[in-house]
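Shown next as structure tokens: one chain only, the form predicted alone.
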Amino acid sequence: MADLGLLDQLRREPDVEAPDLVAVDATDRLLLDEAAGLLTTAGPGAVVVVDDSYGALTLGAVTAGARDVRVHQDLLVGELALARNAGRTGLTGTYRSLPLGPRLADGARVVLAKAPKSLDALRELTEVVAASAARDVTLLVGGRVKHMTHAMNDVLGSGFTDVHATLARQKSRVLVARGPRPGVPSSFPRRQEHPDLGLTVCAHGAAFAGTRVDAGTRALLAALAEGAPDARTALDLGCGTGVLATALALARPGLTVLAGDQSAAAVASAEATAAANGVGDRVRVTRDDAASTVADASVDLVVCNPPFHLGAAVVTGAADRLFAAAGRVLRPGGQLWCVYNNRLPHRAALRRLVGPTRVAASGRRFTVTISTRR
């Protein structure tokens, strides 16, 4: 079991912090109680945790006496809470972050996952674990029952011969997977053709919309074909799967395009896209948290779909990081186009964080707008 004392001094920051918000939740602590044997018999090397919220697998996975743990986060503000939490508890050194691959899972026999939000995300971590993994391996998903189906329980046994599920506790659940189907092909990253576009779009399991191209991505590419003409350097702030960014450097040659996303699927996605189009060389991909990578003054066009699908409250805060964000990187008389729903009342956050900001285009559902930085 792992030490309570430990993960009670754990913490959510980088992230935010506030009494209603925990860094340790019933889900983890329920995976560590169910790996609790395996973890101590598994050997060095041999346990892998996947998508560890703040630290709590991982740490708790060492604590309970797993030796050099392998670990995927797909947001990198997990892996900076990771890396303070360690820092905190003295375990610096324990682990090692790898990309979502073959490495990751090589002769793993323990692999700890909290339960993605998409079925392609569980697919794609349950194609990597049965084709690389230990024969013996045992897969432990993770989740709040609330967001577990049925389907989860198919997409394991496409790769598993045997999956089960616990006895809920404390309102979270876990999928059981072992005996790993031999041959388990990879169907990731998959590609999409867009020929009303002119794109072909990659996707990673877990980056948002997949290799569709929701609407308000649509809606923005259709008011910047004639925008801002005169800029040499843009920036796809909050990249997705690339599509911004791919589109502008396939209809200005000239122009130096960077991107990025804080989500390693994306990251991967965005790269994958810009190489199908021809334009791999000319985008230049950053995993970064609001585009930390990025130089004050420096970029004259920023391009932003922020999140705008998990609810206003949550969205509002999401997005104006996002719009600080564009506002440090631009140059005095740089441009933001933005897309975002129209129920959401970011107009003022624009101005206030960027500077003058007008409507570009408007429709039923989305509004695109141009903030020029004062």
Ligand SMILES: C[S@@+](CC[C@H](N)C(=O)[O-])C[C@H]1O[C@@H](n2cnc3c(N)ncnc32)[C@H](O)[C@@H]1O
Given for the second form:
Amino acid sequence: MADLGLLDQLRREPDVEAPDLVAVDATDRLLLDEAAGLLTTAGPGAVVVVDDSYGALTLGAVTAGARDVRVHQDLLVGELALARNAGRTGLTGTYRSLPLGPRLADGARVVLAKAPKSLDALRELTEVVAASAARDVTLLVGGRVKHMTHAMNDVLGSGFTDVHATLARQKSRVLVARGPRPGVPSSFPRRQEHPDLGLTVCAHGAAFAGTRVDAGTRALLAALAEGAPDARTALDLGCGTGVLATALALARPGLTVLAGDQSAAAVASAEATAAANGVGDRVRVTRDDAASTVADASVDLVVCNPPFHLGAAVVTGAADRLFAAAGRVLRPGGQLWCVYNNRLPHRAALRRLVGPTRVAASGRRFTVTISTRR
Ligand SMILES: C[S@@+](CC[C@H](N)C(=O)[O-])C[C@H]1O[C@@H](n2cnc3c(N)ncnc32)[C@H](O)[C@@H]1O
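Having looked at the form predicted alone, could you now put up the form predicted in complex with the named molecule?
Below is the entire complex, every chain and molecule, led by the chain shown above.
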């Protein structure tokens, strides 16, 4: 069984903490239990962890005997929580964080992964592990039963000859893949031309909307065409694949463009998108949480298509977090241009966290608003 003493010490912070939100879930415990025998015998540097939520998998693997664990976490908050939990449990220095690529999985014999949200993210993980891990690698992908589909087995099957599922426990299940197929090509970042927008979009597997341009993003681009003409510095807040940042840089040669996202896949995608459109030197992309690296009152224009999930208070909070960040980084008189689904109640938060807010465009599905910083 997973080491309960260690796991009980782990926290979610700096992510939101609340009595009903856990730092270690049933999937973490099941993955650690399924991998226990492999972890003790893998040898130094042979264990890899992907998308550990807050550190349970990495620190659990270390406690089970793994040495020099290599880790990739798409979300910055997970990386920060892992570092804090390692400090809290005296395990700092037992792992290394790396980008998703050959250096992460080179020669790996055990890979523990939380199932990513999208099939493309799972496909990129499959390609990386199949191409660079040891021939005897075991890839274990764990998730909630309700989120796991047969399509995930098919994606794993494109890179591995043997894929099977474990029995479910506490509504979680693990897919186990062995036998990497030789010559699995790397298909990321993917690339798609959008002649109607004059843009090429590049995307890693976990980036929002992939190489498509989201309908809300299109609505914002259309509304913004003539907007904020005097802006000298702009920030694409939660940039995803960098569509908004790149379009702004292309349309306005005098504009300094910043772009930020908490997701490693988004940042790598936005850099690739800017470069593919010839503006790689004009778009500065940073991985940060809610523009934490951008100075207060330093930006004239913020563009934002915030994360949207209906229903969960914590997730409405995710959009509010970006609005508060916009209010902080905009200089007085600067503008936040925001797009959101008509059903979402963002107007009050925009007024409270940025300033007076009016509608710039409104269609069947999306509203584009302009909030002016007081
Ligand atoms: C709806 S997507 C929009 C992406 C892109 N701007 C577009 O229009 O295609 C929202 C993005 O916000 C990012 N995001 C969410 N919360 C964030 C935070 N606290 N800090 C930075 N980025 C965040 C997500 O990773 C995601 O890429």
